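Next up: just one chain, as structure tokens, the form predicted alone.
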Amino acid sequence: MPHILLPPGWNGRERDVTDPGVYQHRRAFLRQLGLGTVGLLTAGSALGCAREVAPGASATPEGPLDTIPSNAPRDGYPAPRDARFTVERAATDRLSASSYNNFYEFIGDPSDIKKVWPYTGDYEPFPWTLRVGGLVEHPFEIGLEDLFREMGLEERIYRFRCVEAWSMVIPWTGFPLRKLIDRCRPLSTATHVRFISESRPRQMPGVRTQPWYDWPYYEGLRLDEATNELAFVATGMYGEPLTKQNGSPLRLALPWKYGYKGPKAIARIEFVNEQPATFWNDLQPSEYGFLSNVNPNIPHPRWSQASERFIASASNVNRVPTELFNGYGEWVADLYPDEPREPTRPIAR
């Protein structure tokens, strides 16, 4: 998510959705929320309004809740939460996470990136086969229905930051990425894991639109980052699968680190024997390192990140301060005894 412009004010409680009368007339809606106006709804009642859009189809989605896929598996929806997960701030409406992300492989106006939804039309992802391998003595693949059914589901609570300085918290459903590395059982050599993402020229556009960038995406991480019990497979988000832009059929959920470490569309998953390359750092390794954890201490080059503004609905942002890890010290601040706690300079690489 390195390059988003955040929009104007955002606020809401957990779970809200849009108003069911707001989201009948969504063509009306739509011009609405670019006032930035919203009407909101707890999701208790209304989580099963968003519209799924049909295999095959073409035509731009009407609105972001429109954009999960009709043949998206869903047993298991909505998930047990995870009570040992929870955020003392108010959830981000669903409606506000579902239209202000960024997914580059479906960018298809520049001077517009954070509006993602309205080029996922031609993007089908399922069925989908994971392909996990590497320095592993169980590689395998196998279809999303059957892993999901075989991990089981949770939902957890994450507080989201993005390194631009602006978050979100967001009701996730998953599992614990270490459940699937169990599955496979890593050499004693293998050190690190690679994700690669799926990369579709003819269903992205920003994948045809944008030929400097080496799709596909790709990221890594350390072997014990990946099994620290926060390491989450997203699968979906607020009691249903996810959209199409939010990273549909699965993506990493890391909440101790930028967001842009959290691949979506997860093709492949490769167990190696040295750091993995990764795709920010590659481009802008001054800008963008390996562990990316969210550090006030460490400020980007080009802003701090001391402070970030928390979007909680259309209606209100507030900016709060930073905090080490994005809160989940307790969790892995024994993984980074070298990580900066008081401040410092930028990274440079």
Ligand code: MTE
Contents of the next structure:
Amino acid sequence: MPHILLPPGWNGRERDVTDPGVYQHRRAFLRQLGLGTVGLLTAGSALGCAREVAPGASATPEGPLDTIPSNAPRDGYPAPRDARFTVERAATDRLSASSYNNFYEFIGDPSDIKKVWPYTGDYEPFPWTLRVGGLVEHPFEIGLEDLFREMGLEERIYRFRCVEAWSMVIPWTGFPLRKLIDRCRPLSTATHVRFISESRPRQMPGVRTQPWYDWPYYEGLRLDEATNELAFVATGMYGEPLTKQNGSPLRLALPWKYGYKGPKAIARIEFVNEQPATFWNDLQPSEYGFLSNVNPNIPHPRWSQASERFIASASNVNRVPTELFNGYGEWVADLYPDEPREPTRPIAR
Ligand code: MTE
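Switch from the form predicted alone, shown above, to the form predicted together with the ligand and output its structure.
Shown next: the complete complex, the earlier chain at its head.
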């Protein structure tokens, strides 16, 4: 696929790329949610490409909670809660967490790119095989039902912070990434882990209509980050399997990093011996670094990260201060001696 560099959805002032009617309409929607005006529209939508795609009439889900695949494994749900991971704020209401999403593979309406769920009707994730390989002693391929049974499921309530300065609190179900890493036994030469998402043009409208992105979505972590206790493979949320728009059948939840570090619909995991390229960093390296730890001291080049809008529900959005490492310093601060602890100028790391 040709790799034409166009900026990510939050790049550029929105009014510079978009028909005024379109962005004013969305601003009204965002105001309803109490959200800011961080640019949210893909440059591609300014080209009008995605307008041809509408959800298949027969497959259109009835609502945002109607998108849990009917054949998703349900053994182990609801999972026991790990009491170490709770949050003082109440969890975001389920409808908001399932309605307001970032999942570029499913952008079906360029005027409202957060509305992902109506465009997931054709996506059939199960059965799913996860492939794990690269610099490991035991590469493997495994069906998710077997993987979930082997790993065991638990629930963790994590803060979730998007680089766009909104946040939620989500009860995830899943298992520590470290358990999966123990299964394949990385070689001593492995330093990093790559995650590659699924890309299905026939089932994912955004993949068809946004060919300028270098699908599939790809992300990466240092090995010491991936084996940190916090790094979690999420298979569900709110006590049930993941909805399609939230990343079915499995995704990463990395609560100390900005949300884009957590790939959805992971198909492959590879152990490598150098820092891997990542999707947004390749598109806009000055704005989206490899580390991307939540840090109020490092403003995004075009907006502050000192505070965030916490979405409790669509009608209850409060501005709260952002915490270094999203409040998870006790777990991860040692990994980052160079992370700025004082206000600094924008840097992408
Ligand atoms: N993974 C894939 N494959 N495609 C995406 O577009 N978006 C990322 C991340 N993972 C994305 C992805 C971004 S920018 C964020 S903020 C979170 O998913 C959003 O997760 P949510 O929709 O469950 O809130």
